[in-house]
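Just the one chain here, laid out as structure tokens, in the form predicted alone.
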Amino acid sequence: MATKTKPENESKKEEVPEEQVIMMEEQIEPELTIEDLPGVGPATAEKLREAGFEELLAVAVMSAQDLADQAELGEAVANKIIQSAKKMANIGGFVSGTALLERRREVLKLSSQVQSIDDLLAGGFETQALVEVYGEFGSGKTQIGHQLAVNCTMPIDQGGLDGDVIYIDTEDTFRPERIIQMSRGHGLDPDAVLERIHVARAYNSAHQMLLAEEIKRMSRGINVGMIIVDSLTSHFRAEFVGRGMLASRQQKLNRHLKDLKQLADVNNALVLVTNQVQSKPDAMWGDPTKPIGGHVLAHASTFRLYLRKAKGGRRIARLVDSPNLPDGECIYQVCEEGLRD
């Protein structure tokens, strides 16, 4: 009996590798957008985009009241949208430590270009983190902000983030002339660096919080690599005076920090905040200074760096708090070209 032979084209189909078929299917699968959320029509989607919500993750991490206020929706509608976004973005459940480690590989490191500081921070300043830098006046807090703003614009293979910088200035301390000096110190084009740094002056605490919300809209058109608030507590400290207003101040500060941390997570960006200090008159020994903001700021910060002056124009940076690094200190200098070992 004659045996049937498969047609030539059919045998070729069977020879397609399984890995290639899977890859083709993954390429065809469209990326989900806010229009894919159940109950979100064109009008609602437009409201969400106007409020700065372009991605599912940005919606999923909001509270119902906040989303309702910012997108001008009903709270019940906002809650349904958030729950749908959580399911579609797959952030509602527990994940294994292995999966979390894989997600951590997305974290980038911004080099300070100072070996001692980078060694202290195991390679540099992490994205998706809120870093607090505090110290007394003249300790170099603003200098670190300026230097990291310049470094952020550098390519990733050179220790930068190849991203734009959002700078919220509350004390009128941002100086483009200093950016030019630091850019030339690294051989960068000062005009190109300044073009990627977006500065806004905050005139009070309410304006400062509003500017943080405005970053959500700005991030639609630019690659935000870093957000700087210099200084975080200046307006809050001046406007909420006395113990009677302490609770209100801490609540607003906590809300502001929550918004900043959300921006860090959604944009895979670094948030750097500088902070003032106050004296402890009852301190009998040790350093009598402590940072403003209390436990609210201490818990919200991923990393805390304490800066102080030393002899010969040197500075000392001490790592006070970190989720995975030991405490330690390093010495560096602030010169005309920027921060140096």
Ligand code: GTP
Second form
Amino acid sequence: MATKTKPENESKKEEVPEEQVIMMEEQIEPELTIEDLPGVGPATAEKLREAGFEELLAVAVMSAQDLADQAELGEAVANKIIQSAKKMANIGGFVSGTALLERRREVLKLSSQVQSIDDLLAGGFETQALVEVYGEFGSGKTQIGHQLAVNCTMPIDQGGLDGDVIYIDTEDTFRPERIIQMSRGHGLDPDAVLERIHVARAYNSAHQMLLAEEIKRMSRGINVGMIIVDSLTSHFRAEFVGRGMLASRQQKLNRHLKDLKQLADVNNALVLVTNQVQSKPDAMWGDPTKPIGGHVLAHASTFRLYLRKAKGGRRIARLVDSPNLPDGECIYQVCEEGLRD
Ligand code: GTP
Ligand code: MG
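Can you now output the form predicted in complex with the named molecule? The one shown was the form predicted alone.
Entire complex below, previous chain first.
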């Protein structure tokens, strides 16, 4: 996690309202742990921890069936634990605008190292955000993933996040050779960069979801700057076919996206997911360039970038649905050394 330096001038704090001071003090109280839950002995605590449930809140928000599955507990036991956790967890819920602003201050921006793209995004790709990159095959989604993975390892004062990268590869398109080329393009040591990119191949959607859960555990020891899922939707699309499967597909995708967003928040990291468009130009109705995933994905992503190819090997990226930036477009190129203006 990036350490941010606090301003020296503490005297500005005198305006903090009283109720907020009380809230701050409450947060300093020793936090309850899962061992404090009635009925949770050392063995159960161990199971919960192994499944990645460190905090009461993480337990409180689970369904009995999911917790039972993930922590290998009986469903009745899981249910009891959840009910206790709900009572004891600091559910939080409402925070002041000031606290939110403070959290926003921790947000870092990962530079694409391409001026036109950074300008479009007012400086770069924000952490604590989930960015969806969508476009047709060959539009350059995987190239963006590779480039940002390289950039993420760069120092913060050079537009990087000085962070490691976790790359979930569902289509077997991660290429270390490409990382080497792009690292050289920025004068970085390719071996050092490769060392900081942790790649897992996901064989199906269930495996993909498990890998995202695994990140909770493995991210404890490392400073995760970025998580990439390339492609987010390919397995889901191949496995859940037809109208009848749509609801369960969207449900699973939703759960997966929530896990990913949580990882972005907890690690102050950027989550980048790629997605194909429904390239069916013969479709009678509906936009043939609509991303797969529907509303679930549209609502989960903080930013969406729509990529397309243009003449002369150029690429166009369009910013769609950003909460605080105007929609717009930029042009760049994919070269041997990586993305360039
Ligand atoms: P799908 O995963 O199939 O949906 O496509 P995608 O959007 O991920 O496309 P990808 O990022 O794989 O883009 C592939 C394109 O990037 C190629 O058609 C090339 O134009 C370009 N590209 C990839 N590698 C290189 C390279 O080493 N040099 C150059 N100049 N271009 C490259
Ligand atoms: Mg790809």
